[in-house]
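This document opens with one chain alone, in structure tokens, the form predicted alone.
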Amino acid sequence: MDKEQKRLEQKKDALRKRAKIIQAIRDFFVENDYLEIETPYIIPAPAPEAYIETVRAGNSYLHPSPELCMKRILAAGYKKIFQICKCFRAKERGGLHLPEFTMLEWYSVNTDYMDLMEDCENLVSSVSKKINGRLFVPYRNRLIDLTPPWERLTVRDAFSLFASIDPETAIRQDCFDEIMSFKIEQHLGIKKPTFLYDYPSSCASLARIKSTDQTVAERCELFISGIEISNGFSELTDPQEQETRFRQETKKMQGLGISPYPTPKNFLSALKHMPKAAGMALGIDRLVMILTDKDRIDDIVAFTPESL
């Protein structure tokens, strides 16, 4: 057996058990409804993200999630739908990242973040019951408990009890990333997951301004053991606010020395017709790691950018 048969095959329980975790979440969704859809790799215009760097593919882009296209299939008139997609980001390599990972998103209309949060707790603790037979997981020498109802913390919480200043100070300063990285995460969804939610307006992205607090978000984060699991908000369907916000954001990636994105104008154009809603992205790979007790990304997909 040669060196690559070997790497391989030490890989065989791992991703039959990654194959199971797939399949059951695409059992979950389709139990609860929800319609499987598809949307292009390459798309024309991607959301511009100062802190997300695409991969060009020609004249486009492959997509870094396909939030765009998904939207615009939800103001089509589309209820509950579901995607499990690869999705492409530039320069993004670790324990926790590859350039090229396997993302679940979804979305239904009538909802907010508090029921994402939800819908995610009885996703992840359905999964881990279907494949483990259990609720309880190992993962790094710690037990954790997926039994609902989950811990919620707001982020103005979080920085209470784990950083020394206020999140509005940090963004002021320009260090509230590195907050949330070296100060805060570490400590989240320990003994039993944990969504952050409600994070500063300037964080918003997509997401819809809390109409009860209008310096927050409806976006939620989900932590399991340290590591950030999903993001989902409180879709914004408001399309001139939404085209201020990418401005805003092409304005800080020009100011990074990243080529700005052309407007994804279709997707803006269809915004307007789009229902009250909610979304939520989930990485599988990363999920993938909690659920079969593995510390690198590695270890649970057949082929990383080196070994190709």
Second form
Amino acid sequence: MDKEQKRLEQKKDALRKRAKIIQAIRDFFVENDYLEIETPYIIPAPAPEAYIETVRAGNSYLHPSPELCMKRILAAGYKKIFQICKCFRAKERGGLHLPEFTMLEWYSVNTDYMDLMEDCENLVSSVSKKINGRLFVPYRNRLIDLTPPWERLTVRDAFSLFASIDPETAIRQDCFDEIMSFKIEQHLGIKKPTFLYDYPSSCASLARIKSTDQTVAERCELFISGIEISNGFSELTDPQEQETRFRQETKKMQGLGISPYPTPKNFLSALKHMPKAAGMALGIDRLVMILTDKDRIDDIVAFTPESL
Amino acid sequence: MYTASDLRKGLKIQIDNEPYIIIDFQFSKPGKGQSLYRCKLKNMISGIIFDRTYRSGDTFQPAAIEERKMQYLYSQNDQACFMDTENYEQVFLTDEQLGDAKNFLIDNLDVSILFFDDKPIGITLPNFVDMEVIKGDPWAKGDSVTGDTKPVTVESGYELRVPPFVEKGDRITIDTRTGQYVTRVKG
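Just the form predicted alone so far, so send over the form predicted in complex with the partner chain.
Next comes the full complex, this chain leading.
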């Protein structure tokens, strides 16, 4: 057996389980009356996000997420939709990152980010039961209890608990991301999965601002064993506000020397028809890592960029 | 010029005019946040190790490190002398710069000498060297069938533990990365 055959042979169990997990995810959404849809990978105008570097495809781009097209479908009157697709983000590579990864996104109308947290609890616990037959997952020598409800912690509380600083000060001192990455994330989702929610409004370019607290956006992230699994929010449905935020983000990109994208005009004009809705993006590769007890993303895909 | 996304284990970069090698590396990116590149850096001259986090957009100069094939000649006054076999140029490394490598220097050994800004700063040895045992107790038969080891001294003065059948005058192969005995050389 040569090296390549051996490498792929060793992954057989993980890849089998991966296929079952994806099937179980699909079953969950179909059983809950979501329509599976597909949107193009090649798009002319991604959402401007300063910290997501896109991959060029001729004069277009490989989508960094299917978000804009999926929201256009919601705006046309679809109530519950989901998609499992590849997403592309240049230069993201590490133990938890691949520049081409598999994303699950789901959206439903008349819901908000609190509903998304419940969706996550139901989805992940149902998948785990189907795959492992139970709600306790061994991961890296610890047992994680997936029985809902899971822990919920505001970003403000997490900063005060683990870093003794408030998020506004961290943003002012330009160390929000460092504190999140190196001081907070490792403590989240250890005994049970944890939702971090109510992010500073500047950290969410497509999320709705909370009506009872203008300083935060209705955004949440799921962590299991210190690993970020999903990110979702109550959708911003005000086209003017969205355009303003796109402009601010584009300015930030230009400041970083990134050439701006064309404005996603069709998305902005669809937004005026969009009802109240919420949507979540979940990294399937990372969920597979948790459910197969692997500590590198490399272990649960057949090929990494380096093995091509 | 390197950018942050070039950072990886083993890369040599220059900071404040000193060469550093990345000995550990971790990529992270909090949701919707910036890419962060956490590096453990080792100063290639002083050996000092520290952690530093970089962001995308940070840039680096490659360390002006050059490796040259040289031969070990002799040691004197806490220094070892090496010669470039092509131009016969000689350079010296101190015992401190040599570290554990000085245990494995034998005459005419081919090594790689690291230069930074044309100054010698370190050495890379072959993974395995053969050395002669110059001191060691003889093998008393029946002494050990249990896999015990005994101490011997090799020609550089380095002491290590070997299987009991190795005797004074034998040549043995040593792994220079671990300092451990590998095998007895036949003949």
